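Take a look at this single chain in structure tokens; it is the form predicted alone.
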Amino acid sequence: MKFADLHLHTFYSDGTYSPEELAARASRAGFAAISLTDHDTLEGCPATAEACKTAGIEFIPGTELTAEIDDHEIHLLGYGIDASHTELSRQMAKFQHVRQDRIREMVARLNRLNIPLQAEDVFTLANCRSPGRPHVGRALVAAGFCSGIDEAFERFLKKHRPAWVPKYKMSVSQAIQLIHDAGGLAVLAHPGLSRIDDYLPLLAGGGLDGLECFHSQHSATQTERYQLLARQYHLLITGGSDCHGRSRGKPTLGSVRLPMEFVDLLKDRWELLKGSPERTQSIEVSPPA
């Protein structure tokens, strides 16, 4: 039986693997297909596609966007999107600029705590256009202010800790529309972490294409539950490890093995809907009953 991992990150956002290392590790793990879903960028997709071609692995271009629904943060995975799409490129440049400003604000808050970290040190370490909290954590460790990245998050960077800064989030309607306009499919990432099950009917009616049922932080019970919900709302079933390399803890590549039958269904849906007009309906947000 063949398997895929459709949720992976490289050093083009907050992962630690290069595209070549990611493809090599995926090959050693026996995967038939992978998708790169770096945050707010498609920059790593060409190199990953080439590395996958060399390794004999099918590659699906993707990205991960942050959105919100009724003040709940969610992440959307966009699959099969066109990297040359003008509006997508414009929006991603905006998201990257906001990410860089967020790093500067985190560092400013650390400075007010008498932690003399410099924003440029974080940007040099990140060496990408889409920096995130893990880069600040690694910079804190590299400068000797924390013993490890887990300590950095626990002391400073987790939500509501002293250096935490909220993310910029577009509305879920905007995010789904952006993915669709760029020719892609919109999938809700790790719903077990988002905890917005009551909103699934609203999202499904508003153009959501799929649900990431298989995830490294989903229990077996959650995986089964989300497969049932996906079928109930006629959503695609996807899955991935959400591997960030060695960024925090052990690498998770290989921990989730999505059967290729689900990848084939995703590709079939993409082909069916490619070029179809008016795929996204407006999502009117109101608290679930």
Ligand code: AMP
Contents of the next structure:
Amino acid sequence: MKFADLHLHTFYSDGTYSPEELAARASRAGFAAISLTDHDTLEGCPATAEACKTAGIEFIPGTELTAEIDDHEIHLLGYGIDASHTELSRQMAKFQHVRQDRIREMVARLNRLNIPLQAEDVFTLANCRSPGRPHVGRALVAAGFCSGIDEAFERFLKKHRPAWVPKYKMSVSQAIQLIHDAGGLAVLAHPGLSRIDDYLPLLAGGGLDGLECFHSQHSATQTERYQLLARQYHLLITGGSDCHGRSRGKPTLGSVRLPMEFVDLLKDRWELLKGSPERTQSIEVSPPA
Ligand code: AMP
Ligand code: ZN
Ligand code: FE
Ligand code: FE
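Next up, can you give the form predicted in complex with adenosine monophosphate of this protein, since the form predicted alone came first?
And the full complex, kicking off with our chain again.
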């Protein structure tokens, strides 16, 4: 049987592998197809595509965007998007800018806690346009302020911890629209971590294409349940490890193996829908009663 991993990061965002290392490891782990889904960027896709070609692996270009629904943060995976789409490039440049400003603000908060880290330390370590909290965590570890990334998140970076800064997020409708306009499919990432099951009917009605049922942090029960929900709402079933490389202890590449039949269904839907722009409906969320 052939398998895929459709959720992976490189050092073009907060992963640690290069595109070449990622493709080589995916090949050694026996994958037939992978997708690169770096946060707010497609920059790593050309090099990963090239390395996958050499390794004889099928490559699907992707990205992971942050959005919100009713104050809940969600992550949307965009598959098969066109990197030359002007509006997408413009929006991604904006999200990257927002990420860089957020790093400066997190560092300022750390400084107020008498931790003399500099934003430049984080940027040098991140060495990418799409830096995030893991880079701040790694900089804290490198400078000896924390013993590990987990401690950095626990003490400073987790939501509502002292150096946490809320992130600008587009609405889920905007994110789905952006992915569709750029010719892609929009998939809700790791629903088991976002805990927004009540919104699934709304999202499906709003044009969401798929649900990431298989994920390294989903339990077997969650994986089963999300597959049932995906079938109920006519959503594609996808999956991936969300491997960030060596950043969090043991590498997770290989921990999720999505049967290729799901990739074939995704490709069929992509072929069918890429010529039809009218598939996003606005999502109206009524305020809580
Ligand atoms: P950001 O996009 O800057 O908000 O950072 C989110 C990223 O941080 C996620 O994609 C994960 O890779 C990582 N992350 C989130 N929570 C934790 C945690 N508790 N420990 C380690 N990494 C985390
Ligand atoms: Zn990440
Ligand atoms: Fe995510
Ligand atoms: Fe991810």
